[in-house]
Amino acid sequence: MTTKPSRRAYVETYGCQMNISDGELMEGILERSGYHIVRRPEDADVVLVNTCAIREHAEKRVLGRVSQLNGLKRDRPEMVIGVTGCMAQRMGSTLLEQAPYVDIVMGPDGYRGLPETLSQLETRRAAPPGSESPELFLDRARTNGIEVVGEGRKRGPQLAVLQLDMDENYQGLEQRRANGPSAWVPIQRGCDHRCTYCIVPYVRGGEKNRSADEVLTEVRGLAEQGVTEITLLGQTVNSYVWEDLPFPELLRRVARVDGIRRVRFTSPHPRDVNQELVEVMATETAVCEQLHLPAQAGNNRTLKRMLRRYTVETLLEKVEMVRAAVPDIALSTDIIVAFPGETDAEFRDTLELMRRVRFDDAFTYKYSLRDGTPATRLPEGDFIDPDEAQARLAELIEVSREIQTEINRSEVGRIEEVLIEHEGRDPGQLRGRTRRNKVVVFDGDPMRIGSYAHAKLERTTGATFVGTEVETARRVTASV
């Protein structure tokens, strides 16, 4: 199916790296179907809001955003507004009821059929009255896995594409990536874990892995286009296996692709951090000295009730194993506070874990109830008072920032390789990241974006370094 070349589309993405990758995927699918991708919703005929469902706040933000977009639609009734991604999958037709100006809701497994869905909607809108019976249109839509809602609306029908497909791993589909030195490469969709707080398995389905050959072909193609940094993406990326090829071997092969200087991966599950993975991280020079290790909590009872499949003790063993093999490793984590039933003492255990491990960075959250997840069925009395939950989060953030600041201050004086990603906030300033994923700003020419430099870390603001470019590639460690 080929769409009119004049049609213009805009994709606006919220959420995690996987959502960013999905946004690029939708843009690629639409562009190859004849759409012109634009950078502003005001210029688009089709506006897609690509969403996250991890926390309630994210969903409220999206509902507010589509309400704003409806202002554009009032002036241009022919505009199509679609909500895609995890929130669309979770809310389904309910979202269409809450936001009747939305024309399409589509879950993550529907993207391959996005052009056909848009074509169905546009054809029905343009059809003269009586040219096609509602029954025929409904039958045709169902054949393509589309649920039709509100067929009798003055504006036309609303369409919902929400079927989960265990065979859909986006094989053969290419993303539309912006020019730059870095690229996300999804290798896995969905998740087989059933952490009791998490909505992901219910909106993305079970784990689906891409062919290793296809992943490597994509990475080689990116390298030929000038990409030098690759991030492998998956919900539990290190559980990946294709036929008899496990994740550590895929990581090794990606790291050895000509032209690739840096390889990262996210988000791994602690249970699958093993000796084979650590050996690849220690021996392959392209694999960055960085590991995201989502602990979620620092108390065994809480971890068991979260169904995380490891204990605090085994998590600490993983940390020791990684640091023994890669002494310069930078560790980051995810932490949830105020999980239902978490006592103050158990929360204190989490703070103790933070102080013991000393993560370089932490993404911190208070528990957000997600309908459909097992945690919602816990006894009502287990749920933490919102004020107490907020107080715990504030204390966790304070501890995390203190540790991060201490670590970064100890690194002032180091000379680090920096991949220049874009201009800094101030004129004449560049911003980039080290191999250990530390942000550095320093003076330089914007024409050098995408290239590498070496910078001496002169001072830190806590999370960011201010540096000075140096000629030498020598790397030094500051005395603490």
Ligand code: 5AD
Contents of the next structure:
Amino acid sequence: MTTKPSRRAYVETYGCQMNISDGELMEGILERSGYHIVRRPEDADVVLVNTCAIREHAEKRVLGRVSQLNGLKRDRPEMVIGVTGCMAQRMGSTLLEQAPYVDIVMGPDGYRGLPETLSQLETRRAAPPGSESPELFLDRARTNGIEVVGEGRKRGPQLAVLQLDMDENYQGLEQRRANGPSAWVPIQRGCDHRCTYCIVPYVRGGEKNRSADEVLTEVRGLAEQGVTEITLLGQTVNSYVWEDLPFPELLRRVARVDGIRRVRFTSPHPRDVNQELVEVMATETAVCEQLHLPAQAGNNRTLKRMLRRYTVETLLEKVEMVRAAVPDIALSTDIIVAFPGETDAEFRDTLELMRRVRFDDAFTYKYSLRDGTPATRLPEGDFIDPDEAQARLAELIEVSREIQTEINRSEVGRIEEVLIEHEGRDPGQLRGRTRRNKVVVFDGDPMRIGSYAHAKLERTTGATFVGTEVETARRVTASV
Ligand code: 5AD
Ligand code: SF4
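Write the structure block of the form predicted together with 5'-deoxyadenosine (5AD) for the protein whose form predicted on its own appears above.
Next comes the full complex, and the chain you just saw is listed first.
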């Protein structure tokens, strides 16, 4: 006897843009194999929680959410709960033990086989006793890279798909994207760096790039559907190379696709920010005046122990190089405080770096120990007291907010092109981004979502702007 597969699937994603893009990929794979994607877990037969492992806090949140979703199984015991993504890869079978109501754990390289894994689960659940021996089932599952954990328990089989695949770049598979003016296009998966604090290389494997032809075909297709803004995605996106085509050249070609008006990319590694890249940023009008440059720390001893492969001096040179070529560029960064062994003086060097560079935006984190990463082997005495770590984070946030507010205040009065992304919080308000990736809200008709407008920046809340729409930049400039 076979059962029909469940037909309604819900994917809930946590974490970075790459993970959000993976969520869209899973939806695309499921939709093509006959599933209907729904927007609420209550309406779904299959609920997938697509997780992040970058910090402990992110994992704790997800465990809470998965246990909450389990409540839905009370009325519908046949519902499937899957946990996918980096945390699934990191915890593997441990997660199935800790959360016995989870039916599938699947790492980031298992998504191509998602429909097959789901149908294996359903078939096994429906198999009347004796129809197929557990051994046969296990064999069949294993050939598909599926490990069966917990078979024979009251709750039925639990499946784990955790093999990392050196070649899986999801070539040939497209995301299911929400209609809108912007699209994220993954060009690279995994990471060849080994920053000592970071779990990513262990849960996503080494760097795998997509063919440039496929990327360009996808971008052209998106442009034909009305997408005007593209963000190229990769863990170290600017180290991308396909055959002899390096990232700056791919960026140039994407920027020249008809209909594409804005191109961004994230996250670059500072080491691979070079003259060629900067030249493309300066000359291709579609490439936005914005760069995320994850510094992580502002002290050379810390950077070395993080294995970041650059120094404060070389980082500052890159900043100068970018600013010389694109004077109005908006820079953002990621910073980790309280890396094991970081002294107070070294932390102050990071504050100093923030003051020297004056980033427009900073994503700030307290170091979070990730099992299996090299930093866990640092001497026990090096790990920084949580209160001290919290105090450093608070100080860093204060400094970075102060700088952000000063920069944004100095930009009040400018007229900027805004891509209207959605409605604002208040009725009648629209919310969008400038080319320099700054958020602006202004009054307007929701019918305009997806189109471009010009807004005069009237005031700032510190991080975002309130503006008024103006007809064209030229007209207002003339009347000022
Ligand atoms: N602890 C704290 N922050 C981390 N990041 C990565 N790993 C850790 C960790 N173990 C931060 C880095 C990275 C961003 C995405 O998350 O700053 O750039
Ligand atoms: Fe992690 Fe470093 Fe790779 Fe970024 S470059 S994903 S921080 S290992």
